[in-house]
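This document starts with one chain, in the form predicted alone, laid out as structure tokens.
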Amino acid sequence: MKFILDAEQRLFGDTLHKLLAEADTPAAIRAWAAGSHEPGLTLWRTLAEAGVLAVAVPEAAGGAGPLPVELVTAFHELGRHAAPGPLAESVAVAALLDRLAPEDLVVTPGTADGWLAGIAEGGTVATLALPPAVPYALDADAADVVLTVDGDELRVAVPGEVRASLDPARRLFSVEGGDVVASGPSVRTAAEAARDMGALAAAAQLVGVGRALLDVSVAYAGARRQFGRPIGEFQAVKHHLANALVGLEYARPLVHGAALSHGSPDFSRDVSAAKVAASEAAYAAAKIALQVHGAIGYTDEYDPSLWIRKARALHSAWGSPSAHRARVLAALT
């Protein structure tokens, strides 16, 4: 398939890769995972002025969307640069609240639009746990609003102990269900749509990081010299190369091809098949970019490790490749 952005949505790529590049993301997520959050959420703040947020949530709650296409091009480049906190998840909580049906809120009325204003604004952080396929809450501790689903209901979470992660700036916390914000059969239609909407920003951002760690790899061998030759011109490292960017490459389409079917019947397959093949591309750019640069890649000074360490984690958050992949092939059959 053959995707091309338009100008306007070219232009809102560049510019927020552009924004993340002064950012020093670095520095922020290694803040982010010692537990100090007000880098990253000046980052987030940013971000959101900029429209990331705002393009899950829709109009009549204050945001400009949902518009798929600019999420996964903005989730892009938050791959690209490694920007930390429950990005995605927020865009999942956006979801899942935009399709609560006003009969089974339970909470005032208005608690929810208020929640999707401020995710759009960039006031309210937001994340979830939708057991099983995602059981833990990301970064609870610097959310504003923590929320899981039990069945038919929907309840603000209690987060309790914090889980070692393969990611240190990926912080998991397990949950217990407090109050109850809805409760019906509105609850279990939101939550999928959340699921979705959480692994397509996943993928996006998959996609983003392997790039990053591709462009990384290719710039080391470049400079990195071996019998006197600079490592890149060995055919079997161009080899390694060339198999992540191929990799890379069919990836992309997919994760736009599933934007592009969003509140079509085939929205879940095609998020599941664009996970997939996000999911692999990103880890095998992960494995070759390790394989480059040899053990200076996975030291925890350079910053590439922060890259190599996200794709692993990434790989199986929303989902991993094997249930996507049951649930390409349940929708086939």
Contents of the next structure:
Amino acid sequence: MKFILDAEQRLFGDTLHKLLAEADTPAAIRAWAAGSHEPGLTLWRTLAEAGVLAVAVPEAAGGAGPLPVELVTAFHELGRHAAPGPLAESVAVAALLDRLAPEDLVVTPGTADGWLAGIAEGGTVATLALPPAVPYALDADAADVVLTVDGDELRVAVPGEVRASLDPARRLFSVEGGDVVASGPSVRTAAEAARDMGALAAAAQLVGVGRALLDVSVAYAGARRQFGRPIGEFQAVKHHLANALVGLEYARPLVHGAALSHGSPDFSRDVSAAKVAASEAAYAAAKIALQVHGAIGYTDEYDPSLWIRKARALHSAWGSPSAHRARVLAALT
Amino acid sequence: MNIVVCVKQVPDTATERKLRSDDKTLDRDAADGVVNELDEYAVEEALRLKEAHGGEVTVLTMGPAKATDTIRKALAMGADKAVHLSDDALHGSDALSTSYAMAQALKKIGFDLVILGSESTDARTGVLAAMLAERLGAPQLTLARKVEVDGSAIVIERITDYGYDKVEATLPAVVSVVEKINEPRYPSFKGIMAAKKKPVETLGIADASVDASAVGLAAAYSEVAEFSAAPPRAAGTVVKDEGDGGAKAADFLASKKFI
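Alongside the form predicted alone that was just displayed, please also present the structure of the form predicted together with the partner chain.
After this comes the whole thing, all chains and molecules, with the earlier chain placed first.
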């Protein structure tokens, strides 16, 4: 198995990192949390132009994919900068629409293809609810397409009230099923594929979130002085940071491994293993970041709070670690 | 229009840059190589001129094998092809011999317009555009914040301490650009993948008709005699405000002849 990214994949990741660093992403996150979507949607379109969503959409439908390794490379950077919006959800919708059998479609094929092409080029923001793993539609108020699946039926979803999330920049909406988009057995398998792709994207995002938290904590421990020396010189602080690094470095190959097993029978199992490791590593990194920063880590105005809350919310988004552990167990027994 | 953009791989400015202890040249292995930032503006300007006037954009770089990363990025942004001037004999070349080798390569490639960043973040001599123009017998239009081409006429706005000068010339010409000129695009995933299929020609010094005795460390007119690490920054002076803080600040500014 090959875990090393090639030169093109590295350039893609580096480009996204630079783009997000230069785009004042924290301001877009805060605006998004306040219900003002414009800066976030501008960033969304820039990211789509760079190809972030095209790698999730098949070439035949106007994208460049499906390319799972490029996808996790991109989502690692999206997590590293805590980019707002239903990014993993749009990836899942693309996976879902791609797998619907033509005979199960109730809407015209042109409608579904238009959504796919729109997701690839950034003009269409899509989100979905996939109960029970994804009970609420993320950022439905900012989305052009909101879907929900109930058994064999895929419907346009009608968003209800916004619900409080652990991460204010994740706006969760309960939904009710509206017009039927597709009906038949392919909906069920398409929904499973969507769940796997969404969980894979979220796992990559989590590793990126954890990495950003570790980096900012290491920098802080080197700058903050106490008892006459930088706090990073104290062994207890060093151990905390090392533990965060070990967790993330164990999770990253699982995420890349899952991307590589896309299309194989082990894909679902590998995605679940990756999601468990990524959730726990990022959440551990968030707790350690909070400890290392002390009181300032609790400060809303200080950027690490954006990642700390994102880590906690993504920890249980797209299936909790225990749900994913159960899937790994079922696959092994 | 046949545009050649000269790009350079430099050590990442975010990391510590070092010289080698053996021959006192830049230690290229000690830091990650990145595209010299101003060269991205040069690539962007070349692409905009191509989009407006048609033609082709060729990337030219001189550097060791690992400079291919820099070529890849310029091609991913949208340049059409690349020439990589690479030869062990070029190692240690100073600005004069670099301009000679680059000029030889440019004569071989052919050009209507050569665009460069106005300086590199590692050597910071800022003289290459002028030297190239002299060696190529082409007009030099340096420090451009705006470039306009109309047929064979080229006009630039050259930044100065007091504003800008309008400089006109006839193509073929050599232009260097400053960061005010544009906003470089990010390479898209499609651009990155397309770059894989674009032609990259590697030239040794013999291919570019470069005389080996005129380049490299031995031929350099400038020599690094000695180097040492920058001294650590001295601690600042802390002035406690005891009602006379303003006067003390004013005294300080006066001592530095600011007021």
